[in-house]
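The form predicted on its own is given below as one chain in structure tokens.
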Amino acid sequence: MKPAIEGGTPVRKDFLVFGKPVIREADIAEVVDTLRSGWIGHGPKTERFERMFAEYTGAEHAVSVNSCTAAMYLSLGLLNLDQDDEVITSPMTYPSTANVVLHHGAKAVFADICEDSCNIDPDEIFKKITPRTRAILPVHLHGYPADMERILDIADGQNIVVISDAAHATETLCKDRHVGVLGDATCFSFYATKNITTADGGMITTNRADWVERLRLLRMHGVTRNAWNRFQEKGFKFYDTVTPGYKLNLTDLQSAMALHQMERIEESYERRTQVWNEYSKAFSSMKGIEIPSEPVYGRHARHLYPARLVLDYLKIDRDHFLEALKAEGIGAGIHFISLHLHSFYADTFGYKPQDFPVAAKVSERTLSLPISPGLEDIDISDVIKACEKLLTYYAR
């Protein structure tokens, strides 16, 4: 059957959007209630969201911010990094993970990944440790847990802080522990495509009592009392600026979106797991495509379904396959192209593709297929049909 990109008939008439959020009437009503309340900035609903998230992860503290990037930036800022300091992280991630290190004036040191998980390889981390290493910044890519047990063992006793990028990992477990309680801090994203969304936003979870108040100060200009605190207090009390902070807080208008999503988080997870299993069942019998690995030491958040093409079997590359899927009416994505292949990092630090060979190999073969609790059975069927159509037509 001829693909639509070659002039054939597409699988779908209406385009299946990749990463479309699931917003229900309860979420909308909560936002409307916030608008009518007259309090739309940081206030009671944001603090309720923080409590719910801390309870869900098991963390002692949850500090909301306006993005996962802000969460990582603030957390790293507690280390007072300078140009002589190094932070080891994965090249297989969104640029924000490494960018926040550079914004603090420190050096982002990449360590190659494990091919099965796409997460940073602890053996490669160990090779990159120097007297200048201040932190390790692992990424729980796609929702697959990084090997935190080994990473924490490496950091232990060396005065190395561990701050995780858990942008994809709201429901991720390492063994039976949530990633939000592992290491010094864990940073989450509530961007529009994430498993919990506030349109944009983030959260820092930590069990470090010596960090939490500093984080709260830094997210709101470094002042001792925000507007909601002052509103609740009896009698006028002026705020005091105790440190030069930032404007990185989350608002009640955003938090209102998340409250009912948090209540149905496991229900949504189960539906994404059903979608995941349908894909894996179908693709396991097809040539030219490999299904993603399952973690052997925890729970995958099912944020993304990263299938890999067997390029030796196909006449086209991954990018052409992606465009062909789009022509069939199926939205898909790439998560990610390894940072050492991006022009800024290659030009600035002189990286070559072979410097991180596993990350380079995965980068050219992986694409993310739609996975959402909002997918109908017909949507899942159409994704499978479109992939099978292309794999058959473009087989060598």
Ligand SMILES: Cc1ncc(COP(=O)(O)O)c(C=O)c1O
Given for the second form:
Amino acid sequence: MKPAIEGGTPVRKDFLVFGKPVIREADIAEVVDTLRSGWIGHGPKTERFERMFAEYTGAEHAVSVNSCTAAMYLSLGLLNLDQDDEVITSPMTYPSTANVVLHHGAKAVFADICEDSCNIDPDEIFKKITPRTRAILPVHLHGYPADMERILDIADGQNIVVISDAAHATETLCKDRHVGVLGDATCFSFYATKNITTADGGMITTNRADWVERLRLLRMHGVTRNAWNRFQEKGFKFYDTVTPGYKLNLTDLQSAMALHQMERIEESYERRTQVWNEYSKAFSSMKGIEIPSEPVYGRHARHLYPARLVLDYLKIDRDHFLEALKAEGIGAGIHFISLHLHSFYADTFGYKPQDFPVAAKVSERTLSLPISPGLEDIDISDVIKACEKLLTYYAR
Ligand SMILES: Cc1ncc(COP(=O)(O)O)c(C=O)c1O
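Next up, can you give the form predicted together with the ligand of this protein, since the form predicted on its own came first?
And the full complex, kicking off with our chain again.
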């Protein structure tokens, strides 16, 4: 069958949007209730969201912020990094993971990834440790848990802090522990496409009592009382600036969106798993595509379904495949192109593709297919049909 991009008939007429959030009536009602309540900034709903998140992950503290980027920026800020300090992270991530290290004036040191999980390789971390290593920043990419046991082992005893990027990992377990309780701090994202969304938003979970108050202070100007405490019925209270903080808090309007999503998080996770399994079952018997691997320890959050194209088998490259899928009516994504291949990182630090060979190779052939609890069975079969059509037509 001729692909739509070559003039054939598309698999779908209505475009399947990649990462469309699932917003239910209860979410809308909660947002409307917030609008009518007269309090839309940081207040009781945000505090409720924080308690729910702490309970879900098992962490002692959950500090909400307005993005995962803000979560990582604030957490790293507690280390008072200077220009010789180094933070080891994965190049296979969204730019903000490494950007925040640079924003603190420190060095982002990349360590290559494991081919199966796409997560930072502990053996590569080990090679990059120096006396200036202050932190390791693993990413639980796509929702697959990074090897936290080995990473914590490496950091242990060397005064190295572990802060993880869990933007994809709201439901991720490492062995039987939630990633939100591992290491010094864990940073989550509630961006529009994430498993829990507040349009934009983030959370830091930590068991460090010595960090939590500082994080709360820094997210809100460095003043000792937030507006909710200052203006509630007990009357105006004086506030004090004890450090020059930032303005990185989450609002009740945003948190209202999350409260019911949190209640149905496991139900949504089950549907995500069904979608994942349907894809893996279908693609296992097709040539030209490889299915993502399952964690050998813990639980994958099923945030993304990163299939890989077998480029030697195909006449087209991954980018062309993505365009062709789009023409078939299927939205897909790339997560990610390794940061050492991005112009800023390559030009500034002189990276060559072969410096991180595994990440470079995966970057060329990874392709994320739609995975969402909102997908209907027909959507799943359209994705499979479209992939099969393209894999057959473009086979060498
Ligand atoms: C792996 C990863 N880390 C960090 C971020 C940044 O999250 P946010 O947009 O909440 O700042 C993203 C965003 O998509 C991401 O995918």
